[in-house]
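Presented below, as structure tokens, is a lone chain in the form predicted alone.
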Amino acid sequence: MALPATLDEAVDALAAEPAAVPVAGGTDLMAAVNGGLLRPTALVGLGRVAELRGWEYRDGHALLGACLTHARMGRPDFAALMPGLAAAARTAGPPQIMNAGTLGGNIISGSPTGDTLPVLAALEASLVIAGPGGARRDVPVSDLLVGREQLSPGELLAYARVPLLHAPQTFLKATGRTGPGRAVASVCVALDPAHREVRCAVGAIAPVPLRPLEAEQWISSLVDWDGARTVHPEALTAFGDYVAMTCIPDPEPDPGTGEIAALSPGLIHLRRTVAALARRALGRALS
């Protein structure tokens, strides 16, 4: 197992052993190994790479190291910087998961229930990928999650570049019986006063976070951006329903008969859950 001390050393170690797997907290990696889904031939440990465990301000953005743990992101000083990510990190699971699991691991694993993913999607974050020879490239987080971009051999996720909106952000999730803290649905709402936008992303109900863009545009047009940033309570309810219908639409009509099948009871319940989360998340952000 290689134990590099710098980011460039970590990239060199991966380039020298293309089959090697980088590991920081190892929460998802060890679950895959224990489940027989992965048998890495070599590991590159990132625990000594100090530059990946912190964050810094740069050009109106926060540059977040990929090895930031959920526990670290949940602390008050980070919450003042990134309230949405802090709220998501605090719900990631039991203490052993929060202390070991990392932002980068959440992104690379790409699990639909990854709590930070809808927050990063709503904030329109990008990822800084480090490559051999000091190469760096930026990739929209959504492009990596949907597979439009992939890491090449020798590349490593180094940072998440997140815009600082200086406005309220909320994250809420509903959990079920699938595991400790594991979401069945989650919603992030972020206000962007500079662009007079409400941003929203829904997690856990699809392979990647969903952005209900039409619902965002509709509710953004109703917010009093120059005043109290409030909307009528009925608009909150309508927004929740709009988000839920967008993310969990009715089935398509049957091509032969034109009939529309009814949603299953499970999807009806999930739609109601998403609507309630979106309504509450927006209400808290505006309050």
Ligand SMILES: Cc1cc2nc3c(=O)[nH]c(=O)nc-3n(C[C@H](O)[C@H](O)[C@H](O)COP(=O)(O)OP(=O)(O)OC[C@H]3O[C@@H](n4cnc5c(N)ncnc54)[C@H](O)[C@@H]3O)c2cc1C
Given for the second form:
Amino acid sequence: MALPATLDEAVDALAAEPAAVPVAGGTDLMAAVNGGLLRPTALVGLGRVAELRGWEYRDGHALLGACLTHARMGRPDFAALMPGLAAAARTAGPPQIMNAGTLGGNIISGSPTGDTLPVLAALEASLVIAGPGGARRDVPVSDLLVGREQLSPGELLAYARVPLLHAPQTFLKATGRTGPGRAVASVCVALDPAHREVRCAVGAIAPVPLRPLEAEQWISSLVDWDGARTVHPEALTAFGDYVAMTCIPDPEPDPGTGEIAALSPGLIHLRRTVAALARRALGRALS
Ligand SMILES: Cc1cc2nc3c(=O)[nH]c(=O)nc-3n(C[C@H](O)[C@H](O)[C@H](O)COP(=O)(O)OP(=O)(O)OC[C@H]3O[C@@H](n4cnc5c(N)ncnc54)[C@H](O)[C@@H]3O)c2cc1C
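Moving from the form predicted alone, what structure would you give for the form predicted together with the ligand?
Entire complex below, previous chain first.
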């Protein structure tokens, strides 16, 4: 396994061995290897690339290194900067997973239940991709998640570029009955006072995070941005329902009869869960 010490060395190592697979914390990769889904012939370990393990500020944004671990993102100094990501990182699996698992691995794995993904979607983060010869390109996180953009051979995810909004952000996650674990549904709410916007993304209920844009616009128009930044409690409930109905809509009418089939009990329950998460997430962000 190659163990480069800098980002450019890591890119060079990948370019030199096109079949090599990058590995950060290995939590997803090793699960795939152990499950027989992946047989990498060579690995490029990213654990020694110091520049990918921290963050820096640039032009009103934070550049978050791809090898930031969930444990590191959960600490108070990071939470003061990125409260939504910190809250998501604190729920991303048991402690040994949080100590090893990274932001970049979470993004590249792109699992529907990846906890950082709805936060990055709500914050409209972009990704800095590093390629051979010092090349860098920016890709919206949503484009990578839906497959409009992909990493080319020899490229690495280097940083997530996340706007600094200097306002409350919340992340809430519902898990199955067995307790802590993968999300059944998750919601991130981020306030953007400079643009008088409430941003929201719902995770885990679809292959990629969903943005309920009309619900965002509606609630943004009700927030008293120059005052206490509150809304009427009934508006919180209505927001939760609006988000849930947008993300889990009623079935389309039957083209022949015009009848609308009933939503399955499972989806009714999921809709209630999303509504409750969105209501609470907004309530906490505004409180
Ligand atoms: C028991 C268990 C519980 C878990 N619970 C949760 C949970 O609750 N929430 C959650 O979100 N996740 C959970 N996970 C998933 C996992 O921990 C995260 O997705 C983690 O963030 C992956 O990061 P990693 O560094 O371990 O990635 P790795 O396993 O090292 O890599 C994952 C993939 O990303 C690629 N990759 C990694 N870094 C880069 C890079 N910089 N550039 C290009 N490609 C890269 C690798 O080649 C690989 O394909 C769990 C996993 C386990 C095993």
